Every structure is written in structure tokens, then in C-alpha cells.
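Just the one chain here, the form predicted on its own, laid out as C-alpha cells.
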Amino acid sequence: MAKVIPGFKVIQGGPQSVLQDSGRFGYQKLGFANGGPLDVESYYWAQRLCDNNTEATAIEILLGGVVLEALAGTVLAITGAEMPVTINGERKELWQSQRINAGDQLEIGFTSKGLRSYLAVSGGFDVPEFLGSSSTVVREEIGGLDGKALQAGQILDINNQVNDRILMLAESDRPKIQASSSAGAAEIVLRVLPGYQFEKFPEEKRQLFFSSTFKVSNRCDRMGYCLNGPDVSSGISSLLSEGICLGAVQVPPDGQPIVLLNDRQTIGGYPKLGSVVSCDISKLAQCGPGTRVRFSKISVRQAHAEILLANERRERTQLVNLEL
């Protein structure tokens, strides 16, 4: 069993760095959001590069600007957005595990492409669980360390398991970070499974939704992404509040769609066109304001097939051992 030891001291926490495991499930009925990593693909590979189980606690880093002091030797990996990484001033590669020693300083600079990166360590960070999960939901002040983003002076404990392998995910196997934090720098396509309220929208609004380009607004966070574009309002005057799934595309009276993410409210009363396929959420999570977004329709059968294919690709992808 891994020994719990102090692993890192937070020197600088960045704009918003939050501890996340795979998520908190089964408690939406009590009003608690799922939490968990927005970019599941990058989170998954950070864990694999550290020989962790894929539910271990990692740090989700928004934009960058993080400085940590190592209090013990361990192995770490950083994946996701293109953020410059140094240990004691020496540049290190993303998508590759790295050794770090006690007294070393890890710096993660600000992103040049994408929004979020994931820092995993061998054995995972040791964080008290709330309702079966360590995931931080800042809006609800639960999980992580006191339900807040990382702050200077905090000590992060780790489960320091023995791990001598230095691994790399080949560039051809890495998720493509298409979006940039620069306005209008990229375009992504999100596949949407129409929901049971889809037919309640006028035909011209449905066609407009799938034929138009929207832009990510400045209102985008872990709760959801508000988009700017043509009016696709439903005309529905009243609707009972109901549970909301990950990726739900709800349309408030102003006709501007909102894609709801991990920290979304658990119930809502706006009509919904459908939901974004779960394996496309990671792409959206790396988008900054101004990124262009288009939607395409997908069937239940197609969605299931895409998810199965994505899981199969993960399982057959082999990491490169750099010390063989």
C-alpha cells in the first residue's frame, strides 16, 4: 500500500487550479454536481503516464501560472493544453512522465494553445473524500481542499507509490488540442444527440441550429459554455424543472444555447435541444472565448459506436517506455 506523505507545497496556484478525481456520481438527487475533469482524455493519459488507476486525484490547471515546490521525490506527468513546464528552470516535455526530487521547483507557465492541463503524480494526490469523491466543485464549496481552488502555502499530500518507469504517449496518439485561448483561432464540431424536447422547437430553429456557426462567449466555465449566435429559441412558455445531463444543450428565452458541463446545476427548466456526445466534451473544454462552434446531429446508435471506438482506441494504445 502506498504511503501518504507531504508531496508538494503550493507557491503559486494560478487563476484556478482544482483537485479532481473521476467525479462524484449518484448524488445529483441531493443537489450535488458531478465535478470531475472537463477534459477526460487529457486526465486519463496523465494517470496512465504515472501508472495510476484512472480514477486517481490530479490537478486540473486553468490557463497555467502554477508553481509548486516538491517536498518528496516522485514521478509526475502533465497533459492537455500547451503550457511550458520547467523543473528548476529546465524545460520538460508534456505527455511524458518526469522524475522530480525533494527541493525541486516545478513551474507551469501560461498556455499558448488550449485552456486546461492535468498534473498527475505517481499514486495520486491524497485528498479527503466527500460523498465518495475528492473532486472540487468551487460553486458548492465541496471536495478538494475546503472546496476551493489551490492557494499559496497549501501542502498537497501524495500516495507515494514506487514507480520507476518513465513513459511517453506518442505524438500521433495524443488528443488534438484544436482550440486556443485566442479569440476566433479555431473551429470545432460537436455532435449532438437530439432529446425528447427537440421536436418542440420550430423546424426553422432546428435547421438554424445545425446550419449555423456559434462563438464561445466570455461566459464559459466549469458549469457551462454560453454561446453567441442566431436565435434558436423554442417558443415554449413554461416547462417544469427536470434533471440535467452532462452536455445538455439548453436554450433560455434569449435563444442563445448553453452547453452544460460537469459543475452544472442538477435541475433546470429551460428547454433542451439535446446533448453533446460525452466524448466531444473534452474538445469544448479546451476552447476559449471567440472559438467557433458548429453542431452536427448524431443518432443513439452512432453515439454508442463512437464511445465504444474511443474506449477501444484507448485500450490498444501503448505507451513508450523511454528507458528501455
Given for the second form:
Amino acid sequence: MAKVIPGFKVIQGGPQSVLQDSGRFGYQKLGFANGGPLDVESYYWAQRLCDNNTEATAIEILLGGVVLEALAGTVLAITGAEMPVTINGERKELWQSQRINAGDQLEIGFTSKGLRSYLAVSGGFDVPEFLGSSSTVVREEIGGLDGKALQAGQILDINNQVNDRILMLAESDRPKIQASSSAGAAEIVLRVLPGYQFEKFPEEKRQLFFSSTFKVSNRCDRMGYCLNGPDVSSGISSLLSEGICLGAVQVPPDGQPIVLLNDRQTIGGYPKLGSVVSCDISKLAQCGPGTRVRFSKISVRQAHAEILLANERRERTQLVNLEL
Amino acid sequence: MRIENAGENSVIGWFADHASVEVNESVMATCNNLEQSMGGAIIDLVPSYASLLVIFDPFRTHHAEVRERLSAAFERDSSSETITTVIELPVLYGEAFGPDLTRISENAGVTEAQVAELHQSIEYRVYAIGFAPGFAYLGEVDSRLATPRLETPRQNVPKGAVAIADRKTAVYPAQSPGGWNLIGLCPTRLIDPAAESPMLITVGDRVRFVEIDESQYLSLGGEL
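Same protein, different condition: the form predicted on its own was shown, now please give the form predicted in complex with its partner chain.
What follows is the whole complex; the chain from before opens it.
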């Protein structure tokens, strides 16, 4: 059994850094959101680089601005958005594990590309579980430490289980961060599985949805991404509240679509066109306001095959051992 | 029942296009059947008024199988053997504790005391839980009390606020923004993270409201 020890002291928490394991599942019927990492790809690789099981608790860092003081020697890895990382002022690489010693200062600067990065530590952060998960859902004030984002002065416990392997994910195997953090030329395509009230939207609105370019608005967070573009409203007046799955594209009466993410409300009554597949949600979560978004259709068989393929590809990927 | 794909690992079944006790009972019976028949292949089940969203593990099953199982689990005839839990929730009614009480009484053409009486006169059914953890949609209130949501939601509705929107009533489990009309306060904790079953109320339960006075409210742990 791993011993729990104080691992880090938070010197600076950043705009919103939240402890996340793989998510809180099985409790949506009681109204609890799933939580969990928005970019599951980057989260997965951070765990693999630390030789962790792929459900261990990591920190999801929004934008950057995090400073931690190590209280014990361990191994860590940072993946995802391109944030400059230093240990005691010395520049360190993303997508590979790093040794850190007690007393060292880890600084994660602000991102130049992408929005979210994942900091995993060997053995995982040790956080009390609520309903089987450590995931922080700030809106519900649960999970993590007191249901909130990281605050200066907090001590982060870790499971002391130091692996001596220093690993790297080859550049060709890394997920591509497609968007810059500021409004730029970036454009992403999200594949949507038509479903829910799809057939009830007028034909013309469905065509408009798949042929137009939308822009990520300023209202984008862990609950959902609001997009601006042509009016694709359904004309459906009232709908009984129903369960909402990850990636559901709901269209309120103003005709502006919202892609619902991990911290979404569990039920709601707006008409939905379908859902964005999870592989593409990882990409969307790295995009900030101004990013251009287009939608394309995917069939149920394709979507299912994508999940299995992506998983197979990940599991087969060998990490590079840097200290052989 | 009409079944459609919802997402890459979910399907949704619609039982009817209206809400009723019978429809909601059928949703819950089907939900329980499916949980028993599919067990570990299910990640989340989200029952609501007249629908059931089934989120499954794509490494253990697939859409076609889940659609078939959902169809097989469909319970038309909600069995009479279902055990219903009745939960009693104490309420401190009054304009001082529920600032919309006066308006509701004026609209209904009854006194404030009668609003409290009418609110207590029904054993409500929990149709759905959502919006926030433990937020139970209870129906239906006496038609005289039906009141539309506020045009501008309040920034802060206190924990325990007892509220009405249209013909639904609810208790806010935690402080949050909200647009429902407030008529009183309930001291009962609806979520207890430390408890083995952390939620007091689940879909299908019945809820009764019982009036208490200020000193009872405080002795039951209520905060003013």
C-alpha cells in the first residue's frame, strides 16, 4: 500500500485549477454531474507518464499561473496546453515525466496554445472521495478540497509510490492542440451523432447547422460551450425535462447552440440536435472564445468504432523510456 | 415507448409526450428493471418525467443491444408491489421566510395561512431530480397556487427555501441562484455527504409538508 504524505504546497493556485479523477459515475439520477477531465486524452497521457492507473487524481489547470512547492521527492508529468514549465527556474518539457525533490519550486506559466493542462504525480494526489470520486464540481461545491479550485496555502497529499522510470510520449503520438488560447484562425470540426429531437428540427435548420461556421463565445466553461452563429432554433415550444448526455448540443429559443460538457446539469428541457463524440470534446476543451467551430455528421456505428479504435491506439502506444 | 440514440454511448427512451403519475411510475419501474438486467454495463441512468436516458459502457455493450434491453425492460403496468417511501418535510411558512408568499396568496385570492394549508394538503410525487444535486421536482400543487417562474431569477436563494414554479414545488438543497417563488424554509438536510445513502429523496418517493413554528424550526437545526 502506498503511504499518504504531504506532496506539495500551493503557492499560487491559478485562475481555476481543479482536482479531477476520471469522474463521478452512477449518481446522475440523484442530480450529480459527472465531473472529470474535459480533455480526457491529455489526462490519460499524464497518468501513463507517471506509471499510474488511468483513473488517478490529477490537477486540471485552466490557462496556467500555478506555483507549487514540493514537500517530498516524487515524479510528475504535465500534458495538454502549451504552458511553460520550470523547476527551480530551469525549463522542463511537457509530455514527459520529471523528477522533483523536496524544496523544489514548480512553476507553470500561462499558456500559448490550448486552455487546459494536466498535472499528474506518481501514485496520484490523495483526495477524500465523495460518492466514489475525487472530482471537483465547483458549481455543486463537491469533490476536490472543499469543492473548490486550488487556493494558495493548501497542502496537496500524494500517494508516495515513486516510480523511477522517466518516460516520454513521442511527438507523433501526442494529441494535437488545434487552437490558440486567444481568438485566432483556429477552426475545429466537431462530429455530431444526430439524436434526441434531431428529426423535429426543420430540415432547413439542420442543413444550416451542418453547413455554417460558429464561434466559441465568452460563455465557455466546464459546464458547457455556448456558440454564436446563425439561428438554428427548432420551433419546438415546450419539452419535458429529460436526461442530457455528454456532448449534447442543445438549442435554446435564441437559436444559438450550446455543447454540454462534464459539469452540465443532469436534466433539462431545451431541444437537442444530437451529441458531439467524446474524442472531439477533448479538442473543444482546448479552445477559447473566438475559435471557429463547424459540425459534421457521424453515424452511430462510426462513433462506436471510433471509441474502440482510439482506446486500442492508446493502449498499444509505447512510451519512450529516457533512462535505459 | 420510442427509443432513439442520444450520444456515442447513450440511448433515450420516451414513454409518453406528457407527464403523469402513471408514466413516471413506468419510467421508474423500467429504470429498475434495466439496472437489474444490465448491471455493470450501465454507467448512468437518468430518469425524468417521461423519459429514461441510459448511458452505457461502450466496451461492454453497444447501442443495438441497449435498445433491445431497454425495450424488454419497458414496464407498461407499474406493479402495485412497489414500495413507496413517504418523506415528511417540516416548513416554516411566512412572508419573512418566503418573500413571494404574499404575492401568491393575492393571486390565488386566499390568505397566506390558506396558501400554507393548500401546500400541505397534497402528498406530492417526486417526478425527477436534477438542476442541482438533490433538487426534487414535486408535483402537482393545487392549481390555485400555480405561479410562473420569476422573470429575473434571484442571485441567491437560501438553502432550504421552499418554492413553487407552475404546478411544481421543491426545496432548494443548497444555496443557489433560482427563479422559483419562495414561500418558506425547511430545516431538513437533503444531502448528507457523510451518510451511507447521502440523499434523502429519490425519484418515485412521496413528500408531505408539515407546518412548524420558528422555535421548532430552530430546534430542528434551521438557520435564520
